[in-house]
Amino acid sequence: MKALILAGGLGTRLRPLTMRMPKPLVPLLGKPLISHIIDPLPAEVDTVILAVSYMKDALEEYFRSHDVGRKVILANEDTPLGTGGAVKNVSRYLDDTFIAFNGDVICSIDLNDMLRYHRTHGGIGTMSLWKVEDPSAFGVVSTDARGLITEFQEKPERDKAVSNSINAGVYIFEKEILEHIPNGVVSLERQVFPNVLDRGLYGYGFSGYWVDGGTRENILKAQRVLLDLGGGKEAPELIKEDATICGSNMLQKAHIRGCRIGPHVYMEDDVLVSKGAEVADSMLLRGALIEEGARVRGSIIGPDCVVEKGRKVINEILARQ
């Protein structure tokens, strides 16, 4: 079985951080957001396809040199082609019943289960739903007492959605969904699933967390939620002189002495948190350095930067261009 992975996006809205590594390799808890979707597909699984367009050669090396159990094929889009361009570009290695998620996901569904709901129902695609109290900045869906979707909305206005039911970005589909979708650039929530209706969606509803990790903001979540799932571990190596460490945090082989670390911290290797520093719902990357009385809240520090003596750095994102 195939899974398909749709990562093509230039990661704009994670800038600076983004030029100099592709999103698909931006640490969550001390894995690339690529491996929270890879680890848990279902064992049937043995090859992971990625639509990719920006930066493949980091792609390329990084699953050199790390194996993740399956085989990786990377298909390079020269130009975006939406959603369903990027499905279609892939489909002569589709040759039956795949799962397909948008790069972005970070959540907590059972693909197991997914997939026996796909199987029972028998349907083109199924599609992943997560409730929301806002709908209005997704797409939404309707589904009658079957399970069966009936009708999408794009970002409806939040008083016009016909639920709070919103498309969670991860599907299973038949090999025939291919038939549907034209060559060239083409978007699966506005012009394939609309017309693919009477083939048999369906909406596969699911609980935990669900959060789209393209921006600062929704990653620095997913890191509090797993955090507060149990996630928090100290390397051996860490070296703490005088620290004081709030909540649920993961610090590796770092050097924090005399600051306040947390909650919700990640912190990689040779990090280096200095006297009367603070740093809270952050993550440092390997290098960083945070000099004597600095604050860090909600942000993100790349590798090897610096935040200087004394400086406050508040919901942003700091890294070499």
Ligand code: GDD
The other form holds:
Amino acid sequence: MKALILAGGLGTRLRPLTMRMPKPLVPLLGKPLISHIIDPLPAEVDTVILAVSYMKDALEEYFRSHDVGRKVILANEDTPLGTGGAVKNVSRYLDDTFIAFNGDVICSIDLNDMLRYHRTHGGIGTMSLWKVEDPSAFGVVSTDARGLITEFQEKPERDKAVSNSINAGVYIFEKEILEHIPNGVVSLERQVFPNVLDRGLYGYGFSGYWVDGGTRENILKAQRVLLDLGGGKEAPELIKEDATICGSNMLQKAHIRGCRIGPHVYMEDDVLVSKGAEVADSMLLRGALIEEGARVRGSIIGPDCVVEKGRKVINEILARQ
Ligand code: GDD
Ligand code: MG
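Next up, the form predicted together with the ligand in place of the form predicted alone?
Below: every chain and molecule of the assembly, starting with the one above.
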């Protein structure tokens, strides 16, 4: 079975971090976002197709140097074709039933269970559903008693939304979906889903956690969720001198000195946090330097970035451009 990951977005909401690093490679607790999708794929998935258009070289380099245990095909779009165009563009690789993902979704969905659901319900596809308070930033569905989606709205105004069940961005499709995607730049959500409801598009709800990792707030939220689920650890090479560590964190081969760290901090190799500094709810990437008395909260500090002495960085992304 094939799995297709839509990973061609520009990652604009994670700039400036994504000026040098494509969104799929942004590290979430020590592994790239994309690996959080690839690793839990069902055993029957032998090939992963990545539909990309932005920073393809960096992704190619990643997969050349990391064996993810499955065949990986990188399918490039010279210009972004939209979510639907991206699926159509890889038609030649697809056969029978396939799984498709929005590449920025981090969630606890059980794909084997979703496949069973899809196979028993039949239909052209199954869409994962998640409940939120305000659905206006998402695709919104209404379903009938059998789970059949009867209406799909992409990013409706809040008072026009038909429910609070949203498209969680994980799909199982039959190959027949390709016949309903025109050529060119096409949005699955706006131009395809509303037109295939009569072919049987089912909704599959799940529980646990779900985060769209497209923003700083959400990536840090995913980091909090995974740390609280037991993802915290300290590398044996971590150098601690008089540092106070609170709550759950993942600290790699860093050096922390006379500072306060946590909760919910991810720190990569060669990070240095100096005396009197405080870091919480943040991601400090390789080589970041936090100088004396600085405060970092709700932020992502990119590779080799410096937070100068006494500076406060609250709810920001700092990265070299
Ligand atoms: N290959 C390719 N080409 N991928 C693309 C393109 C493109 O032109 N445009 C977007 N993508 C990828 C993005 O990289 C992302 O992984 C995924 O498709 C979804 O695009 P976003 O830009 O992140 O969409 P969104 O978050 O506003 O909305 C989508 O996701 C929501 C759930 O997070 C929609 O599918 C909504 O219906 C859904 O609720
Ligand atoms: Mg998104």
